[in-house]
Amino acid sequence: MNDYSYDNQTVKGFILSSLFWGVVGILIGIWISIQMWNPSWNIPPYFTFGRLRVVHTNGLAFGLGLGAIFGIFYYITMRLTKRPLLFPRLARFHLYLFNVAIALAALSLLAGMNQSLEYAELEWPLDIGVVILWVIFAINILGTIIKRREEQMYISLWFIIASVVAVAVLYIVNNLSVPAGLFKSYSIYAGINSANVQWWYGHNAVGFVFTTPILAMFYYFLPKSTGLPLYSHRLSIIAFWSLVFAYLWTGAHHLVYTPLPDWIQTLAIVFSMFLIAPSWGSVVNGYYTVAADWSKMRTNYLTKFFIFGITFYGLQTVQGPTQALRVVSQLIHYTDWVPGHVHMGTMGWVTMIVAASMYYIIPKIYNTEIYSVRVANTHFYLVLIGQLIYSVTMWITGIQQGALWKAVNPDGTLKYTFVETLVRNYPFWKLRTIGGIIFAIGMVFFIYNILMTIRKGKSLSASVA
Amino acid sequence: MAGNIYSKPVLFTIVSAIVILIGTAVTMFIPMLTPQMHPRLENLKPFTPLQLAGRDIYQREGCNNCHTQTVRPLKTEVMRYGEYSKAGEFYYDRPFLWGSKRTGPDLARIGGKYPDAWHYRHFEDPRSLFPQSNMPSYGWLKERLIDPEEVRRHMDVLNLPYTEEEIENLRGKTEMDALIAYIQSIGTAVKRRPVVKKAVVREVELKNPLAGDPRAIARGRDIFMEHCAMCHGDDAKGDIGPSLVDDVFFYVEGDLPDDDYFEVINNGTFEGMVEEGRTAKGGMPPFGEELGKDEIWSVISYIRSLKEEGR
């Protein structure tokens, strides 16, 4: 029992760290959203849009995302293997190293050390740090699974194993570079080949950081928190294998109409369409699980997080493949439609499920109940509204932008100069900032609720002792 | 049998790794080994030390967060930016800098489009040229010097050719100088194509049909203020670009005939371009895709009317 409580403290450490980096990342997100319509918010050299945007994306993908994944995966793995972690002290070291690495990552990006590869901006010394972090994690997770005390591995463990393997391959291959000093390196890949490697990475980083780990949480915490058994085990088997197989073919849909060989683009588009099926396999499984008793939406405050989260995942996985089609890509690619798409996934799907998982874990660790269901409900509606404002405004302005770029006069000349197409984004960009602020307020309610639950739990265990 | 794998974690890990690597091999690893992924245009030049230093700054400042560097083969895109991007243009780009978002315009054909002076002013204060621009100001790059030895190290790592003189010449160069040298090199391996106006080609007028027309002059003034004043000054007496109200064109005394005037506005200028026996230094962007035939003639009417006033 003592082992568990030590490991639980590590889990809690990761959850609190990820929330801290989440706050930093969201605040920077609001900041750069203001820079989009008011350039006086740029403070050179460290706080211009070009440097802050990568702190925003890395801070949230690696700080909030990976932090949550590490903590929640340790928790899930312990439960599903019916044993404490194989290397508890290594996990604690992992927690410290993680926070040091994220802090250094943020500082290095502000200093302009940037490989210019999206979601792989960190320079080579930090890349090595990230790989070490990942290896530590993999040893502990896989070791604990191998030494498990439960014969069968539940679906969540499949997704965890696949994520561990895929991210390792993706990150190492895409970051291969020749150092040119401590803070600068040049990729070993050049030209169209470097584009192909980068988007193989870039798309699958989304796949194996923002999709499969979150599905692992979904498959574990939905049945746990509702008390309803998973609808179909067979469906989850099909969904799992077809998802991890198809994902890796699709990176080049980010490069439609670029000089990359056409056949790679076309193959990526085809597999993107195919991906709708396994994605919706999980969506359907989620819906039918709760369909056994829809009243859970009312009676169990966590159910709506999972159902709305999986709904946004379902919308995301239809919208994404649609964007891959040439006829759609040529209109919306390079416009604000794309950030609208991404943020439905991150704000609507990832943080919904991550937050619900944390709501489940923290009271369990302290053997208590959540501090306030009402605060949790307020959090839910604020992040939902904030995200919808964000995504919908960006879709509208993205389509508008794409259409204005294409508009021609009767005599065949372009109808709008670039600046004319730019200024029409400003009203929408302002609305987006409001959406972001509403979302951030929702997250404040969430963090308050988590902290108060911990406080309640601590005083409880103190009184027991 | 099929169920066994879910109780054998090592086997499961190996199988899932293989499943993941199939698509990776077909779309990424195998193409990488073929020459189709490493094309090079014949007249593509490697980066000079100054250009590479500028490219490093482009990366450091995250310019690719707002600017793409690839023109898609779509009609209006080629009109707006120029010839669509070719696979062989990026041989020396490690890594590629195509970007994924156009908060600002694409830069794949920016090299040579504007004169250096335009870029200095624009980086210093983008809103002095485009009052509604949201681009950050980069005037502070003028106060920072390039470290020649660092650039040499970078050239060595990339195995790019350079001379001692080129490294020596970096001394005293600012980061702004380097960035602009890089910007001016982008996309120059592909020749700029003249703007072909169907309406123009079919019925090319040798003389301005709107010459002296007061309505055309008024309209021409508006167009001038929007598109031309930025470089030639509000009074057309010259600024970044030359004066349009003196009688010197391309550094030679004497008027430019209407049809040549039209062509310069329509197609812009590039270094070495010869017009009426006069050689241009380049730096004027083409306006033919934005301004219709009548609009160009109106601008010419307006400029000529200013000249009349001056007499």
The other form holds:
Amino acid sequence: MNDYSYDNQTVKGFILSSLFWGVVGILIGIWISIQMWNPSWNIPPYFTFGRLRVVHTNGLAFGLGLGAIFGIFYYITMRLTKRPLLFPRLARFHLYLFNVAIALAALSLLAGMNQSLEYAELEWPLDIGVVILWVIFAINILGTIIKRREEQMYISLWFIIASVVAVAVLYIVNNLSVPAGLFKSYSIYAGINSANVQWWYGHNAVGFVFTTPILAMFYYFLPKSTGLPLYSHRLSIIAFWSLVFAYLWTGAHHLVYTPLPDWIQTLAIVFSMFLIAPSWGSVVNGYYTVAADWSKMRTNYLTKFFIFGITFYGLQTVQGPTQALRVVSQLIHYTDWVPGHVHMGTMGWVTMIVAASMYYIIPKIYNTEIYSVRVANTHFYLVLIGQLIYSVTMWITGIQQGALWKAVNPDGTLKYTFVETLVRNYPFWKLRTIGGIIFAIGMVFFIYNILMTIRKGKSLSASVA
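Having seen the form predicted together with the partner chain, I'd like the form predicted alone now, please.
Shown below: the chain alone.
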């Protein structure tokens, strides 16, 4: 089957689009990190923290994250089914509609159009657009899998199917609302029901956008890039089904010590603790795959990305359930510990695996080698150092915040005012900005390497022609 049948142009289009939106999201992230310790960087009305923060999260979660997922899923699905996409023209329309939707989403959020739901801020007209995008994607992915020419379904396809189905259900249920005009709507849920549905969606959006799709990439590209067979396909299947079953019950751990009924909180905590097992099933599978030849960590630059990425995933899936426990939550909830936890996942786990997947795909599409392994290694160490500075400083800040907020005098009054606790955050917030800048420089090396590889591939094709 030739490359044209595999529609590599759509794959490349999504990859380049995701990189563009990633640059926008990362730059805004650095901007809002500076706003935390230098308020003069708030420029009303459009460029205040309140508006830029949602553009940052949506730009990276959906612009970078989903853009990469769309392109890489198309790439993986075609090869695991041994056939081209069922509807290649629909996939190309999907690419164009995706970029229009992300641009409109960013503009609407900057304009203050916001449902005030975490990861679901878009107003109802754009919600409909997102549903259309996902239906197009689902038709192509599921249709291609159904019409596959390879009977065996490798584990990555199971994670792809779970991602497609779960996100559809989560997004539609959480975004059910009553329009109150072209740019405003109100959720059909209210009070504690609204909070419960929102965090059922919010946590599982992380699960089925930042976990199952990335595991699909990990399971496909780790063996491909290293030339080592997957340690255990059976273990991957067990990990898949237990992960999918457990994840959907964990959202309420965001609502510990709220008016949500205690039994729902406890149920979420129990399933959160259970989630460690299937998560570490994939971690162990990755380690044992590379254990057949650990020299790959030195000789194959992609192996470092995949192994460190799965390591951060493993750390995340211990830290997350642990902070769901009431005794831990009472200290770190509502503190900077939480963004530290989130960013170790997004900057350490998600970005490393996505970047490594792109490093593998682009040279394959252009039938060439990566432009520079040295640049790729520089990228790796910069994002590793930047992410660690960012996450660790936020963990320290979070523990400090929780301890100061809870400190009381002998008579029961608060020992510190809010301003006194705030001032102590500033050194760590400045370190967070430094970590973010180092990470961003690493991503510049990455994008440069990708673009130069494309240029190299085009030059080779031209010379052959």
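Because the structure is predicted, anything quoted here is derived from the model rather than measured. Between two forms, the rigid core is defined as the largest C-alpha subset superposing within 1.5 Å. Residue numbers count along the first chain shown, from 1.
In this overlay on the rigid core, Pro410 has a C-alpha that sits 2 Å or more away from its partner position between the two forms.
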